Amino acid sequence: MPLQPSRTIDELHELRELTGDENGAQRVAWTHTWERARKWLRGKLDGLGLEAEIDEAGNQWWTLRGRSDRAVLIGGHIDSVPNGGWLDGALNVVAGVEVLRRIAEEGEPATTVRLVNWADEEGARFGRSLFGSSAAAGSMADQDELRERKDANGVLLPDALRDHDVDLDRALDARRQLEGAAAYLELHIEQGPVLESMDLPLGVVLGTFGVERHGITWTGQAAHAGSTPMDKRRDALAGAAKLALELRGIAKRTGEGAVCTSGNVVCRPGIVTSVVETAEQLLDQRHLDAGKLASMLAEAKEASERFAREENVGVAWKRIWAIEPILFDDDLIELADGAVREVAGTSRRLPSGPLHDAAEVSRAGIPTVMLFVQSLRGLSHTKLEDTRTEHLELSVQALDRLATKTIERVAAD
């Protein structure tokens, strides 16, 4: 059976109709709609003679045995954010289905080939991204904290997992799935504007940004808005506002690839007649270079202390989460670059700002690479997310070429 990229597009539309509404995709992990999508996915792989299983972290696996037990993995995630796009995550897996179909129809491959649908990449319900892949990679080190996580309705994460036959205490047993893995391949929409700005359909991902995520609490003094002179105020929001603007300069001075975001500021008492007493600010900083990321964080902390002195307020920092930059495998990057050039004529190497399951697999020591396909207007995590049909078809072809090249490389080693 020859590769049929158009079938991938048809199946993505089918999945959108099954698990979306007028507001976008609704495949939030650990929900009934997510399970409906997983059941749909199982149906697409029936009849291919694959070994199917769900591991201890809820990840779905399909295995096509080859002449070698060394395995080439193709992966992605089918869960979405609320009101999400039709391609984020789903393209990875559905394209992988098409590639696996083609390989299976040609007979026993030189190496084992496996497709994985990672559980809860987005972390939309409980705020813990990369759940399934971090369990399989052995990097899920925060299980005690995970036991206390609740969703917006007060449901504990372990209880929600149990409803889907996953025991949090056994999730790390999923590490057995990466035994024998020789390479991991992932296709994803770019979720940004770089490829479109260069009029390129496809790109090769160098790695994923490191992330520093912090909560910053500014403490001033509540006072009457009408009777407190401006020069007598200890306004917590003033410190947060100064830092929010300073972040632009920090990113600019750091250079290409640096991003800093003040994502939210919650003020108390939060009434129009009072000076702000406390301002709780969220900060996200990302870079592909670990040294530059550390420098950005140090500069932000120094700036916050300076602004606290200027405004006569207190400032305290608390790390919410951090992850080091991940650089993908050089040899696989070369193979991916060749695959993209063969189907699109030209290629571009670029980093990924968003996190992906591929980063966790790479962290486990598995050679890893990703392909990007252009996103229209750079939009993602919205129902407006889209990619040209011809570019989607090229991406399926590129993933297929990359899989073939990788199988040949692994079999020859």
Contents of the next structure:
There are 2 protein chains.
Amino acid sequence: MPLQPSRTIDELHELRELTGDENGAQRVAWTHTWERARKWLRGKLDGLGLEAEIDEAGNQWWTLRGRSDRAVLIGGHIDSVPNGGWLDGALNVVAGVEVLRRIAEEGEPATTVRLVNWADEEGARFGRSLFGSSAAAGSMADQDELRERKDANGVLLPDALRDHDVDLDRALDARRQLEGAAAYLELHIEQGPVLESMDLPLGVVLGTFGVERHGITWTGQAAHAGSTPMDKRRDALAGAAKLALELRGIAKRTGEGAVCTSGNVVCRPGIVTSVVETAEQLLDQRHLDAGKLASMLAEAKEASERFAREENVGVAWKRIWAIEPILFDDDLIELADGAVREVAGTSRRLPSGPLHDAAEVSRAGIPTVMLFVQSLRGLSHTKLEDTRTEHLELSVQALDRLATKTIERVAAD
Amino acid sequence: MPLQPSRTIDELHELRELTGDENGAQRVAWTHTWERARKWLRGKLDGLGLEAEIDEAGNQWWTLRGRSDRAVLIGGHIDSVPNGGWLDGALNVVAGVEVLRRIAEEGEPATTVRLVNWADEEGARFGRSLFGSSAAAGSMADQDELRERKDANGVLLPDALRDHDVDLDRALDARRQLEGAAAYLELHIEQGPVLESMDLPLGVVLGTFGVERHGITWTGQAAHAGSTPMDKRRDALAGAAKLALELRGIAKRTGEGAVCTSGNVVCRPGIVTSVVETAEQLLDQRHLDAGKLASMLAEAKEASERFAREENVGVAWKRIWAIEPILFDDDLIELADGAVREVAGTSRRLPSGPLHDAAEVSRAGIPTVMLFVQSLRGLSHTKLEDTRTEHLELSVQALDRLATKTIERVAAD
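Shown: the form predicted on its own; wanted: the form predicted in complex with a further copy of the same chain:
Up next: the whole complex, starting with the chain shown before.
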């Protein structure tokens, strides 16, 4: 049987029916609905003669043995955020199923081919994204911190994992899965507006942005809104407001591909009759170039200190999280470009703003590349997330072509 | 017995012990601690031969009959915010007790003299300040809305009032209390830094600022912080930040005595990985001049519409509350100036930024004036609120002199 991209669409609809509701996808990792999705996925691959296993971090693997032990991996994640979209994560694994079917039915491939459904890419329940892929990549350095992590109902992360037969203390044993991996391929919706604005169905991802994520606390003085003259105020909100606006200038001066976001400001006491005493501000900065990312951070820090002086308030920075930019494999980028051009005529290379499991695999030294398919209105993490059917079908074809080219390349090495 | 201002200080300490804790005063209206304070106050006036009553709005009254039925009123409020200061409100009533004692012990005064402890000036539990005084003034126009009002634990306002023998439906019957009132006097801490910055213990209040209080909703579009280019964003926080900063210019251009405050911004979804979709901003603007207040509001609205266009976001205004400026009585201001000069050498006239029960009484057409005593660091609504002992004693003396002068003036009319 040749590749049937329309079957991928049908199966995605089936998954949506099974694990979504009127508010969107509900496949949050470490929940019953997620297990239902995983079981459904297992059923789709039954009867193809694959070796199926679940590793110590909860990742699902299917292996088609080839003439060489060197393996080409195709990956994605079936978990979603609460009230999520039907494609983010699921497209990757369901398209991977179709590609694996096509390869399996043609007989023993030149290299081993494996499909992986990573556990908890989104981190929606415990705020720790890329769980399974970071365990497999050996980059999960925060196990001690994760032992204390609780969900919104106070359930500890290790207890929730145990309910799904995952022992946090053994999660790093998943590292053995990447031994012998020669390439990693991942398809994903873009989750941004770039391809749509260029009227292109598909793109090739150069890598994932480095991220600097900080909490900034501005400290002024609460004072009565009626009785405190303007020139006697120490208004914490003024510092946060100036920085929120300055960020746009910082991104602009850095040039194309730079993004800076202030996603929240929490004011205290936060009442109509008081000057703001403390403002807790969130900052997220991203760039594909490590040097430019460092410059953006330094500029924001300098600006914040200037604003603190101007407003006679205090400012303190705390790093929440950071990751360096991760550049995908040049050879695989070339192959992916070729695959996209063959199915869509035109290709476009672009960076990924969001992180993906592919970044963890790439950090582990496995040659990696991703394909992006256009997102309508750039929306994701909402039930409004969507992609045109013809673009979804093209994306399955492109992943298939890329898999073929990669197997040939690995086999020839 | 002559006036003993030091007794007022002792009694304020006693009240603090009885109704405060390590976090400050806890005399929130419609609570047990507030009732304890009211009972304590009643005890202080026992044995002076006064008529005591509680009106339909929960206000406590003590009446010393004079040769004329025309009454000079002295008022304050014993309720506080949670974790409040020891002086805001309580100073007024406890100093009033001392003045009433002095007058009562001198025999029948020329006019009737009454002390009132207004119920729920702060509105701390239900968010509705000036409860008792607005009922007595006949300006409580929001009874229907109050019937639905709940505290943080979901208790309905009418139910909480009933626990203190107040029937919301009858609260406006308290209006009869102001019949025959010829003057209203109120002493209060300044709650601002003006007198301290001029090194003056006492001031005379010209009136209370008019207030315009609005909720402003900025509406943009949630979008992924990593994948949404800067020029494709519709960031609601940008609108709120621009307005928060613009407010200072509006106040400055309006001139001395203008204050504008943005006390809160609530961002949604409020997460580090998303552009802010909605920002709910609070605005409070005050001025003693109605025309200037209206101009400040118009300027802020115009600016917000300009910012909404610049940022491609929506903006909607909703008035939360407003009150016109209230100017106190010219003759009483003169008398108060004289009283302050007699006890402190120098007087200073200044507006009040915060509202006070005196504003409600003045709105009801009763000639009204207030005295301010210096606040250290301008702090109030915190346990850090304080005033020097010698200034507190001067304030009791000034209130006493003002009461004497006012009784003489009313008797002579």
